[in-house]
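First, one chain by itself: the form predicted on its own, in structure tokens.
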Amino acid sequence: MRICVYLGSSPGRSPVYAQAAERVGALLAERGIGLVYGGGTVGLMGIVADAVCAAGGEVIGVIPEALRAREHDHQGITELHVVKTMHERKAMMAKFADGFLCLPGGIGTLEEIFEAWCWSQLGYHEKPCGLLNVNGFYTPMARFIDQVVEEGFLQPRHRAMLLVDDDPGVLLDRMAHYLPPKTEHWLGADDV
């Protein structure tokens, strides 16, 4: 079982973002969930990958050739796939993943989670999508999405497909409920 984590190639200004990325990486490895991510060593991307590796977990990175110099492809992970385009990167990451989890990041991070969520809404996959609301980072966006529902541009059932929580363990548990029974090991020890 693997989860694709979208997150910044920058560490952000507050140390809470790096702490959250490290915690997510440790939780994934602890629960036996492989990490699929952008393949770099920089920013939050590098932190989550390093945390999974340090805990002995599986890490699959996918990086476009053009970003290798900027994102410094990670040589210490389980698998690194080098592709030609961002479209290939996203398609390969989605293929490897059983769910999508988004931590704080910039417009690329937002674009990735919105695309995964949109694909779910359109029925291209049934994989759970989650936002980890670290330090209230996604609170304004969640309010905006709720306004999109109120204005009639998004159905409530489609809004419900994007799970939001500020606790990574709780969010992984919530995401696990949208997966087939074989993935019960996603749940924390207290939940099984």
Second form
Amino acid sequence: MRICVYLGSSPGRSPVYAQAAERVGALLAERGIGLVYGGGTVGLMGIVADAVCAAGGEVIGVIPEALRAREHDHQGITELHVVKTMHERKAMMAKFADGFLCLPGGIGTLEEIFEAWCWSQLGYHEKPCGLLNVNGFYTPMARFIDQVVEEGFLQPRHRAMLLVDDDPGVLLDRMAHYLPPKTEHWLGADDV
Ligand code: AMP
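Can you swap the form predicted on its own for the form predicted in complex with ligand AMP?
Time for the whole complex; same chain goes first.
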């Protein structure tokens, strides 16, 4: 069992974000869940990887060659895969993972969780998507997503596929028990 964690390449202004990343790393290791992430040492990405390593857990990083210098690729993790493109990175991360968990971050983080969630809506995968609402960071976005539903652009059952919680342990439990809504048919990953 492995979870792909999307989170900032910056640490954020408040120490609560680093604390949350550390807590998630410790919880993953404690539960025997491997971490799949972007392979860097910078920001919250580095913090979650270090926390899993410190607790003796498995960490798989996937980083594009061109970003190795900018994101300071992590040399102390279980496996580091160096790929050519962003698309390869995302595909490999998704392939390794049994679910996707998003912590606070910038547009890279947002883009990644929205893609994972969108592909679950389309039936390309059935893996759970979770959003950890650290310190209310994602509350305005969750409100906006409610508006997307209210305005008729997103079905409530598809909104429900993104699990939102402020407690990392509860969120991981909810992801573990996630049952995807029934659709007409599920597309295979090779059809993407
Ligand atoms: P950020 O949330 O902007 O700090 O970025 C977090 C991570 O997402 C970093 O490892 C970025 O390299 C990565 N990232 C940024 N844009 C993309 C993208 N289009 N696809 C995949 N990863 C991305």
